[in-house]
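One chain follows as structure tokens, the form predicted alone.
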Amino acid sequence: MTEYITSEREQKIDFVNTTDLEEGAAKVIPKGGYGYIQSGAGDLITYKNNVKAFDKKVIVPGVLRDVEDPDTSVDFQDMHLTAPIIMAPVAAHGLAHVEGEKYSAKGVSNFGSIFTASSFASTTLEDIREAGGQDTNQWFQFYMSKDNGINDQIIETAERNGSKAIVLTADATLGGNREADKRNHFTFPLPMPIVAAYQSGVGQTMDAVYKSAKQKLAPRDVEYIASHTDIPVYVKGVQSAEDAYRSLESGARGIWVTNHGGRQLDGGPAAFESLETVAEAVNGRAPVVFDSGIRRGQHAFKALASGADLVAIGRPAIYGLALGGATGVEQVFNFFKDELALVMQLAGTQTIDDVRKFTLRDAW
């Protein structure tokens, strides 16, 4: 296998929107790498409605409303955060930069926010938690192996480290029709410490990754987990009020509204789509998280108004990982609170409740 060489940066990088961070990112993470994490499956009707979806609402703007300095600022749980937005789970940020997921968590607890562990990290949890320091909030995304033995091992693992939610993926029994991947002829070159027990990472395609994974997923894992656990479980994954009761009558105490970054199935509805339906169906009886998309921070506002407590970024963090090591990673989790705050200014809404509050108008 040829070697794998990805950045090694540690600094600030000049970029105006997401835009840049992914051109410039195309320049610094090998081909298949990069091919991996850009891209989505099939046509990438999916992939690219994930963002004009949020087009089909507008903000209107609100005048004398006796609005100054916006707060980001959210108490979520027992955690202060600098702003609602937090990391999404992403497989494998070494492929990023050198010291993947080290760095992503080191940037993300820098700012003031929650970093989402992926199973398929480049690093372990151990070096996760310590490289966020002693006060990070962190928490782990959970693929299942077929094996409840080595399940608990995991969870056990998550447990001692500090993890404060897990986050069971449901909506990648297997890898999407990722087209880059396959032109690139792209295997995974490194390990997947968390999970080696049933998954080395080395060599593998995202698809034979997947498929070590627990596939046949039903309401009895998310029970089996919420039995083995005090820790809150999360099921990410949810697009339809159907599978949001179903996950929550099987003990889960949050929902995650996704599609995967438009990497799974393809022809389904826009994650934003899917989100205002799916929230009113919880009717706060658990958090709603919400990622793919996200690429503004009118985004990240339209995202809250429309239900959701929490919003995850993560291809542009990701991005910015490669171009600026943690201080990147730091950087871009600044520039969606900062284009928040503005727009939290110009819509009249002082505080994230008040974002929570503000209604939607429908753009045609």
Given for the second form:
Number of protein chains: 4
Amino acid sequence: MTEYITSEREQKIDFVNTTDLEEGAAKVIPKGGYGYIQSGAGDLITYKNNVKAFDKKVIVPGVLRDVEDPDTSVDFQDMHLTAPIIMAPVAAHGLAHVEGEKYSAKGVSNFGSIFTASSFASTTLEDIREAGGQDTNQWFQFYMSKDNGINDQIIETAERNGSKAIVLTADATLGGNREADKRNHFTFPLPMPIVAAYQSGVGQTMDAVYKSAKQKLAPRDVEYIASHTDIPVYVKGVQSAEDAYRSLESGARGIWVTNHGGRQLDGGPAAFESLETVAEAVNGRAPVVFDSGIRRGQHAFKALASGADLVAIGRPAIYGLALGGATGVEQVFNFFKDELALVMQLAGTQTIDDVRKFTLRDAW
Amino acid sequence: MTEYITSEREQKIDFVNTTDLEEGAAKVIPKGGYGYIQSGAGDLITYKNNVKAFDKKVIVPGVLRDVEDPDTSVDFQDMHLTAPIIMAPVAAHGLAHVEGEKYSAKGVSNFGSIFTASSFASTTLEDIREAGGQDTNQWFQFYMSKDNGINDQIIETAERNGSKAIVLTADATLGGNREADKRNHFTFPLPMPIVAAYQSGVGQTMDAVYKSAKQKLAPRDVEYIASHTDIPVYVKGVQSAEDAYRSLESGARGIWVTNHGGRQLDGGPAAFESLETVAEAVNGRAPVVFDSGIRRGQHAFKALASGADLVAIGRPAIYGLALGGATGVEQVFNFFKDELALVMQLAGTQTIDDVRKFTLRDAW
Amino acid sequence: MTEYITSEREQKIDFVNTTDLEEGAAKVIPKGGYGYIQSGAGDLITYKNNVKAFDKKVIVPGVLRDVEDPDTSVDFQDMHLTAPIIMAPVAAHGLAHVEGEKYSAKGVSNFGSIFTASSFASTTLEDIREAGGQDTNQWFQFYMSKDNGINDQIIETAERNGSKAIVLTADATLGGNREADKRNHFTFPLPMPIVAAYQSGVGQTMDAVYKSAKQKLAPRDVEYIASHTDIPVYVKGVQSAEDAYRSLESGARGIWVTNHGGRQLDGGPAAFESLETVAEAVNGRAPVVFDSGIRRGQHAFKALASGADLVAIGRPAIYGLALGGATGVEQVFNFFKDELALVMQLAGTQTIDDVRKFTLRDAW
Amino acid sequence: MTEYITSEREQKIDFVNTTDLEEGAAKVIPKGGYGYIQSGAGDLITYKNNVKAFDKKVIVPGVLRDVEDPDTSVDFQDMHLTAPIIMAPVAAHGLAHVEGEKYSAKGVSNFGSIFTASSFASTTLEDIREAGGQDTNQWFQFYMSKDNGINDQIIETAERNGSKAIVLTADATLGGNREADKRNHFTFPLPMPIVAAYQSGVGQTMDAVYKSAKQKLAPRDVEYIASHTDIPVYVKGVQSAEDAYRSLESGARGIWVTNHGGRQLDGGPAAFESLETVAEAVNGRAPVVFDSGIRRGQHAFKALASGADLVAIGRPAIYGLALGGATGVEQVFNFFKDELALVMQLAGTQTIDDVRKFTLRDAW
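The form predicted together with another copy of the chain is what I need now, so please give it after the form predicted alone.
Expanding to the full complex; the earlier chain stays at the top.
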């Protein structure tokens, strides 16, 4: 295996939109790592629909609404967030930047939002926490081991590092059909310190990495985590009312609607197609987080208006990390905040609460 | 800042349709100015849908209707118009032609329709009026100042110059996400004499220009204008029944359905999607003006058949100004009139009143 | 005006489908004439939809139907036709071939179908009849003069030449917006002998030609023709139930559903969209003819299954005329007959009567 | 006729998806043979819709389902299949590989599924059986002769060679409009030993080959075969409830939903559009086999969830044969099995029975 040499940048990025970020990142992240980060499953139908689905609903502007300088901030549980836009769990930030999660966590912290650390991070939870600072808001995304002894240790590590939620990813018990990885013969070049007890990471295909984690996830696993820690458990990967009910019944205290960025099941619905249904099933009993396809402030607005409490971004932030380090990540979050604020003003909404009460219209 | 050198033409244009105009204008207007005029917001989805939305309705021709030489003229309030096609307010015609609004107002006057002067015009209302001639029909589009003293002065100027309507633009309390302007690093090269009391214009980004105007527009502002002048107030930017009701209740005497040419909120509806709903809400209590996406006579026909009393054009007329001065503007209006007359004949309608009673069919 | 030099071919054509014909004809017909024949109105939206509309309905094959060598022939009034596929009226076949309608009429006659001669033919009705032979089935398409004295003479000429129907084109009281003609500065290079009493043809734009004919067509004109000849009158250009009723009430004995090949009103429905509605309104009281967009046997099948008694083709036959003279025209008709027979067999239908009773399914 | 020189490969193929297979096969199969195999009818609308139709339904993943290593195997009648994915009948495998059906049957047998031999195979049933081995599962697809004496002999041959079903293809009583074959002037270069009593094959167009078989197929033919052998008869080409009823009533013991890979009727429905309707009509009284458009595991999943008991593949396996011989065919079947297993896991299903009970959601 040849050495994996990626970005070391820490600088301001010049960009207009997330397409600029994607194109820029393609030039600084090595091909294998970029293919892993950027692409999706199969024929990319679901992947592309993730973005296009937002066009099925339109925001009818409300005018004469006495609105100026909309406020994107939210109080979420004990946290005050600059905007309801958080960092989605993404494996191995080290692919995009030598400082990995240390810089992305720092950028998110500087912006003032939640950083969700992946089990497959390139950095320890200790280092991620330290990078974010003491007042940082961090969540931990959990790929369970097949061995509960290891799981107990990992949960304990998350507790010790102040994770405010454990996000159980239920839609990736194995890797999707990532053809870019196959064509690039991509294997993981970096260690995975958080799950080192069951997966070293280095030299593995992503499929092997996923399979080394627990595949037979079931409601009992939600119950297991919920009974072993006071940290609330979120179930990530919910796309149906039924799964929302099942998750809540087994102790989930948060529901995360996502199709894993179109990286798992090609031929499934766009994530946004499922949001309203799931949010109605949850019916306020738990927070709803949404990701997959957010590339614009208008997408975030539509997700919030369709029942999401928080919206997560993944790829754009990683591109920002590659292009500008912690500064780049913070800029990307500010891009989404600024676009959201602009849409809020044009829609005639002053606060995120207004957005959440806003009724979208079906597009023609 | 380098000098801004734009068209000085006054000549007949050779063109077949508005695409020719757009392509021609790209060659004579400097890049920054052209980008500002031509483009739209964000991913241009709403911008493009503005035109495509007309294809959702079809005009089923009526034959054997005893029709010849259809009459496009209308009597609107105290005005006789050659066609129900008027000039939309567009900022800074000086970007397209050194004579700015003087030539466009002259062209519209020669054609025999209404010229709506923008608050952000490159020319004074005095000069615009003089260019149009004494019998000219002019409206004034108002971006309010945050300072009512200034507003009173501007209203008084509009009165003095014979403006027959004050069009309060409610959908542009700040600038949309115009990425072309960002990429071109476009700043305004020209003064804005009408609003000089609060905005010089020169060297500003459009976003800064918009933000210098009043952002907290509310029904009380419609009331304020209505109580300070006898000129009827039109609210521009209405896309929902609710906003039509609110506008009328606060004293509006005209409703203008538009999404600002797709320049403000990307992710909102095509303007034509909203027209029928708004017109039904207005229900004849006030005139309905429509713009955004009119590129053909068939579009004007469909808008009139969907409830518009008047249809406004923007970009095509500005392209005509750049390519042919006052003559070019008049030609562009004649293009729309001629296409409308052709569609009227083929549809089996003799008068604009027939068009307004015509029932469109949903396309397959 | 330079001399107009067009095809003199009389030979077998090598072609697989009508796209081949179109591409081939572009090489042998002079640019101005080809543009006139090939193109449509405005943005070509309706023109293109004419073909695409057929995809909205699907033919669900019926199997095990005991079908072999389907019979495409029909008895229509006193005529036996090889297939229910007839020649639509097309102006000025002389644009495509020096022998003009003489060769196209001969080709259609050899095939065994109806030739509809246009008022704007390049050839006299006498010559067209002679070319078709004594047993030929010919219809006459009528663009009325503003002068009834001339109309009486033209009707008398049609009678004398054995026309079996007078097809009153009601959808072309003036020319559509043919941008190809504008760009080519196309004027008519050929005389129009049938209507020479009101229109010489030579050197005229098509718009001027159309306008020289009667524009104020009304039900009284159908009545006029019906009362001056025993030849049945067909009204061509009907796209709504209302116009079908009005036509029949004023004496029409045939209804022709068409949008003039997408050459008149861009922004109207695809012709096939209107067929079922019109046929239901006619309800068997008169024959229904259909044209516009027929490029395949499957299109003819779908039109027949949607209520058409006869299906007319225009451009493909003219391309055949240019590429192969009378032989080419006959080949084109055989192409449609063969494709129709193939579709009939695969659909499980033996006769045209079976086709007319076949129920199409809405496409997904 | 020049000699037909095709692939002799027997090796592992390097491919990621079926598009790779198609592109690879284009390089090793002679142009005429490749055109015959790869292409479809007419404008390829139905052909392309066969694949696109699957996007109209989405698989909503079920999470927390306690699923690991899904089992794709099925017991079908007396057979145990590695997956419910079988080989569709395809004429003349000799076009793709010198060993023809001998290698494809061997590959399918090694994989552990059903090989359906075409009447127009390049190999005798004896050789196909021998290639597959004694425990092989083989079906025989029947193009009946016009002569029942010959039919009796062919049925007897199928019986003698252990065929477990006789698949009567009802949708190809003649050849579809294969324009690729016309452009390539393709004639068959190989003998057809199974039907040699009525068709030699060599030097014939496919249309002539099809027409030499019986065209007047009717329910009595199903009855004839059913009364002359104990082997169950499947009717292939059913796309409507009515044809399902008629087939079952005449003795069919299996229903095969297909549009012949889009090779017969362009303008008909995508095969997947018809599946659910037919399966509901069959209502468990007989097995339902589906083919046409299966290019991914997700397609197979959707077909099984829509009522298919077995899913057949054609072109991809032939491409595998050309590129890798028996090994290639086996790899292609494993590709579909692996993709299906992945989709099963991501959908939350453990067995094929789970898949068949899975409810798809209509796509937006």
